[in-house]
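Have a look below at one chain only, the form predicted on its own, in structure tokens format.
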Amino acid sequence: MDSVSLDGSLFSGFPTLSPGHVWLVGAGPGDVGLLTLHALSAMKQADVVYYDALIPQDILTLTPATLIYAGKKAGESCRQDRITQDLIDAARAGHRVVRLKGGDPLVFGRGGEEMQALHAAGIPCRIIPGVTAAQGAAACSQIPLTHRDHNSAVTFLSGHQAETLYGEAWHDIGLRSPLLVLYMGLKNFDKIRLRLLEVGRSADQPVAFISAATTPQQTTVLTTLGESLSVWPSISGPAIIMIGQGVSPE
């Protein structure tokens, strides 16, 4: 542990970012205010920062690091395999790396792709976690992701390849989960929406879509399960999806 300097004040207890280590960091689901005093400073300390695609200005204008874009977003996505290279050679060339990723590194980020890589390079690895999309998402909303009355359980679900990642578990996510969130979603939602109701889901369950979560440009759109084709094409990524009582709690 050491003492670092952030923003003029000295925080001593947080780990000291040495040269040839990367760090695998969340920055939040895009308000500057839930970035965690360990992110912030990794950010301090770093010589490159490699960021995704999701990750506000204001919170990349914290950090004196290079920045190296290595996002995934239609038409100018990065090669996870050159990315994870990337990072092992900064690292070998002796720098101090940060890969900054919105919400939480492992939590549909590919973090756990990437610590797998630099472990099997010989790479030191920390990971400093974030808040998560859903939570932003849910908190943004006032939508509990849990709820002593309707909902014990939330199952957080991938809505990338959605129908040949689940297959036959279809059935046991879409009847026995109180509550479903789904990442990546917007693409696939009409096959999702169809398969949960082959399986049994009702078309009652009220439906969130959650634009830009926890941002200025938030918006929430409310609606059933049964109905939310109507307004599932004016919906704009990024955007995390809820489905489930809890999501309009009586």
The other form holds:
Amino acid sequence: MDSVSLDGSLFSGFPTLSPGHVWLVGAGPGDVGLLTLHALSAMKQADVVYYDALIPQDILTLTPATLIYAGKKAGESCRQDRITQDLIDAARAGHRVVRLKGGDPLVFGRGGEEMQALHAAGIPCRIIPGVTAAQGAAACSQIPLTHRDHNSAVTFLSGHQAETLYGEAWHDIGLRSPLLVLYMGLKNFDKIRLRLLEVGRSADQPVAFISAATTPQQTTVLTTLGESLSVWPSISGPAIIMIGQGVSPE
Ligand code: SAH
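Since the structure above is the form predicted on its own, I would like to see how the form predicted in complex with S-adenosyl-L-homocysteine (SAH) looks, so please show that one next.
Next comes the full complex, this chain leading.
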């Protein structure tokens, strides 16, 4: 493929990232080609980019800004406050700040919390949406998120602390939604699967584990809810888990 220059006139008319402003930017699910032009424009204008764990090197090399790792590791519960404070401090120091997040900033990315904290601190902020992992996973495994024949609704849910998070709502979420798309679902998949069977979801329902979607390492493993525990230990993250009739390969 010929290389394409993405500098200069392509970005004329795009919004300006001003000193003292913070943009929360979605980097998409991994494939550099799924970055939006707005995301690229933001990265080219930034003085400093705070980036998350799942952002690939290919994407980080597109910015001339100072790169600061702001990913969280399991068990670091107060880290989010620190990241938010760093964004505020960088903006107050007059930098053009990009907070680069995997997928879409407002889908399970704590972008909502960061946005609220920036508003509270009086820091102007803008959101640049990104392709969320569910969309990347659906495309790369050719599983439609909606389909007129079998699902006209799709539910994105977090597997992180799902047991307590959904409480009584498990019945409605687990049973009634035609397609469940589980983010961060690998660790607790055994418990989540059990809850789904308990509330009446059929053991025959197709399940897809889609790992590293849109990257060269992507894999899709198809099974059923009943059989899924036998493959689950072999699945590596990051993974999207889709559960529903429409997940069937036919
Ligand atoms: N804001 C992100 C989600 C962050 S939560 C978005 O919109 O996509 C992190 C979870 O996203 C991971 O645990 C995994 O479930 C999912 N994820 C992120 N990138 C992925 C990828 N390339 N393939 C599969 N799942 C992915």
